[in-house]
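Here's a solo chain for you in structure tokens, the form predicted alone.
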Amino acid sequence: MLDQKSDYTEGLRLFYLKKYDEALPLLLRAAEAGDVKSQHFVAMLYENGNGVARDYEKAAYWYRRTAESGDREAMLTYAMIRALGKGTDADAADACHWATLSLHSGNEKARQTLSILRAQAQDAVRAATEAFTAAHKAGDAEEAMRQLNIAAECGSGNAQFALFQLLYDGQGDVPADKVSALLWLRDAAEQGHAEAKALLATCEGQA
């Protein structure tokens, strides 16, 4: 742990001195050991071609690693990477997934970007809605829930409200999660869902 910290500290010093070729191996070693901040800097070095040949595929890999570690800024960056297909396949649904995670993690900067991504993901909403209906009819609760989440992340107000209802008190195998439930309620209200708007006003009035 001490070596990981010292690699990051020295790598960061060299980074700000613009000695990128010296910074990269130190930051990369710390990143591979799991240091989230180092992972983000390594992603930027590959993306911008600082101290190394520009490599969008490696940049996308490290942004994803950082996002998976819970960094909400990296979640938003990776969402844009997935939307644009920069170093990875373009995927509108996955772009919405990461932007939603960023917003629900408290990154308000993700709100406008997510609105744009959702407007471009209507085909994904339709596909997820159809898949949800098929899975529900087949009695595949796990797949139905997965598709419901995709539809919600891609901007379906109906799916968002359904998740609110499932999560608020918990139903079946779905455990109660009031924090997540209220985030989905707010999403649904912002999409113009009438019942969600009325409930949200009540919830906020009681806060």
Given for the second form:
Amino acid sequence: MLDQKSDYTEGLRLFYLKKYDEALPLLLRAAEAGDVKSQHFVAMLYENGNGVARDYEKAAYWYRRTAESGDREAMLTYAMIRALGKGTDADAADACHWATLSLHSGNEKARQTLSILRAQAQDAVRAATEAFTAAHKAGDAEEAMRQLNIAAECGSGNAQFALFQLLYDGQGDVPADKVSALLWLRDAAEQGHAEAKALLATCEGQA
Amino acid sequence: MIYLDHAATTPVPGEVADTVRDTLVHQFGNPSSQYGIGREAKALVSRCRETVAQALGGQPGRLVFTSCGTESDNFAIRLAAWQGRHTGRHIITTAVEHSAVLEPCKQLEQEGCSVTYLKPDKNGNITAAQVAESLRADTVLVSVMLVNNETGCVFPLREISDVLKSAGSKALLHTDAVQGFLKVPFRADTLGADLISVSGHKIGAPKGVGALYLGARVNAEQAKKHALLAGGGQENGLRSGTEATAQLAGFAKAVELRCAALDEALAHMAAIKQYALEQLLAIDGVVRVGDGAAPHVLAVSLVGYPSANIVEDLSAQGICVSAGSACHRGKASHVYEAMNLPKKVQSGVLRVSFGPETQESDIDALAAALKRHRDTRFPML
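With the form predicted alone already on screen, would you show the form predicted in complex with its partner chain?
Expanding to the full complex; the earlier chain stays at the top.
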């Protein structure tokens, strides 16, 4: 842990001195040891080609590692990478997934980006809706839930409202999660879902 | 607007509204006043009583006007429990009654009565045999609705009355006939019920008026000692308070209009119900709930799709239907719970109810909107 921290501190010092080629090995070592901040800088170095040949694939890899650790800024960055297909396949649904996570983690900056990403993800909504229907008919609740989440993340107001209802009290094997439920309610309202708008207005009126 | 919730309330025909207005403006006298417009008002009330009693198939002198079906039910139940107080404190009713019956029964339980709640079968039906099995020497009241407001099931009042007679029971038989009046033909003098509750606004009258019919076994003189409202002695001393003449006039006019074309209206509603059944059951995922025979009520379920969402969605398109009963909005229906329906069926129940004005095109619009809902919304997991 101490090495990891000192590698990060020294690596950061060198980074700000623009000695990128000296900073990279230290930050990389700390990143590989799991230091999230170092992961973020390594991703930037690969993305910008500082101190190393530009490598979008490696940048994407490190942005993903950072996002997975719960860094809401990295989630948004990785969402853009997935949308643009920089160093990875372009994937509108995954882009929406990470941008939604970022927004739901409290990153208000993600809201505008997400609205743009969702506007481009209508095919993904259709595919997820069809997959949901098939899974639901087959009685595969787990897969149905996964597809419902994809449809919601990609901007289906109906899916968002369904998730709100499902999570608010819990259903079957899905436990109640009122915080997530209300985030989906807000999303649905912003998508223009009439019932969500009315319900949210009522909730806010009572607050 | 497409209105398919006639079991909740009904549109008021222009002639009825005109009658109400005319009464308010030109016949505003107090029926208890001795001068001209008072006497006119008294005569008006008398005519209204005759009209409604005639439609009920009973005697005008046995009809008490009330403010609504709920008041009639409450009064009937309290009255029967009081009349039978020296016989016992046992009541039989069904688990699928309107809350206007269930709640006063619960109150009486709090006061020491015991109540047997008969459970319906999976189609929503109650049998006379169930009443026979539950009947006790200390039973003082059997309260069974004529038509269930959520399923349209018609309950066998005549047979239940026969059960009571053959058992020599002193229990009074009450029926909440709010959904049956002028929908399922019956006559008060042959139905076998001792107390019959009806409401005006279910048949085109304004809200705020109902009636309770008291059969021959109800001791009206004794009942005065347990009047619903004590005061000036109106309604034969059973419900004091200045008569709501305009509502009564509207009630009588609505009854007249319904009776004038009753056979045609009933045949039309039955045909519409059959058409709705065919159109709605043709939608994948829609099932029928109960096998109600009343011509104006049809319960279906879009299985797994919360009915509150459906009602909101349809409402946004100008289509009015009810998620179960409009009287307990937001709560799970005790009727469908009592029928032991699977949870996903219960969650999606819609009550569609018809009137003489309902057209096939209304049903087509409902079917299309319901299909659209199914195709765009996500069901419960």
